[in-house]
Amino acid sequence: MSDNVSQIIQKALSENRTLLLEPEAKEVIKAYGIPVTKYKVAKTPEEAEKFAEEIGYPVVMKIVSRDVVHKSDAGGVKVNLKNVEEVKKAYKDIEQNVKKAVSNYKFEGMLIQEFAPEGREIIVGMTKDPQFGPALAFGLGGIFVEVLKDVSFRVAPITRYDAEEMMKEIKGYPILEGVRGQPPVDMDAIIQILLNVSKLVMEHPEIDEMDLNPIITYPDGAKTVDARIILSKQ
């Protein structure tokens, strides 16, 4: 399981890249049992149409390029594409937008992924503390993390008890339990994600930073929509 992850990491480092491409980051977390949205990388408009059909509408399309770090800012993301016409148009639009925003970028494909249904958003992250090593972060997504800074931290490796404590420590915890008639989210799925992230970063010290944001949680299961992994400079 870890071999595939090592290969992805080594390939990036051999190309002098510290930022994994999004499909690479998703392969890495998937190898550690962290649930992700269905996705495929298309190299042509025809492949994009075929993969959208296979994944099932609606879909999201994102540029894959080592030269485009902030995909949304470069106009490299289109969401909620509902049919083949919208996929065709999105492919063209993204190509034109990115060409304008980033000259001479290396095109490595279009990520076609399922459009995850609404749920409650959480984020799970990891940063390296110079003194303590990998520190995991947990919080609710959106305004909770951006404005309220409602986040809990633990130094890896963590236990199941630590994962439960991380969840309960945030002020937004009642939202996960279900308020105003909403069902509670799948707490076990969140605990498992935290434990798996802990295992991943302990087994692969080359990972310097990780941001799974958002992970959409449901009464049954969860899906990571966006994954960002930065490696340490060797």
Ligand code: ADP
Given for the second form:
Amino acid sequence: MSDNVSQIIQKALSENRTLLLEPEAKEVIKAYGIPVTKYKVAKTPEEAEKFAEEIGYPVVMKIVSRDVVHKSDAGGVKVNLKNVEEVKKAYKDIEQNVKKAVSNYKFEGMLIQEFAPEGREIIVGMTKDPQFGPALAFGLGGIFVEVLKDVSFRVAPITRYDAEEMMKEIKGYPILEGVRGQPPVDMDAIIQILLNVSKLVMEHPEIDEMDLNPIITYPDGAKTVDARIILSKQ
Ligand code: ADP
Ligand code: MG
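Switch over from the form predicted alone to the form predicted together with this ligand, please.
Let us now look at the entire complex, which starts with that chain.
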């Protein structure tokens, strides 16, 4: 079990929050060996510029607030910012957009993160079944899950064999193998993510729901660009 993870969870619960902020959720999954984009939380525009420099352009900027669950719906995400001017503008735009979308939201910072280049998107989720407990879900990102419902499920804990099956049984699997001369994505990285999510939710039963959406996969490795973790009410 990870102490750091327990601390993050306890802090949220002590503040009466069931939603972990994206940087907290990323800290949690990072502690379980799940790859994430580099990030830092800026509290001022000046800090945002400094962190963008440190992380290296292009960067992504996202609102951090306990009152904003779906960040892009609130105009709280700007991707592929290429220079300091774009960072300055994004900071102002996000502040304005979110204020309009969610009145009186609590501003907790701007998440500056590495921009993950295009790859093949997957999602990994966990929901709790009243009878069977934590159930893991796997699918390709976007329309594949939302429209086509092409998702595989397993009750946690899972074995390596289960993870492999989960990956192979979705209809979209050939996309991961590569079509039209594309190389396959890093299947081992995906299997490892599924195993690590399984371990995390088994060791931290306070987690009620989890959504890594999307994880961008490449022929070599993968990166989680968004992580949502919801705790159960105590
Ligand atoms: P939301 O809370 O709306 O789900 P996300 O963090 O998922 O916000 O951001 C919305 C979209 O922006 C993602 O689905 C992804 O396509 C893109 N995105 C977010 N972060 C990154 C990143 N670091 N690199 C590249 N694209 C990103
Ligand atoms: Mg998302």
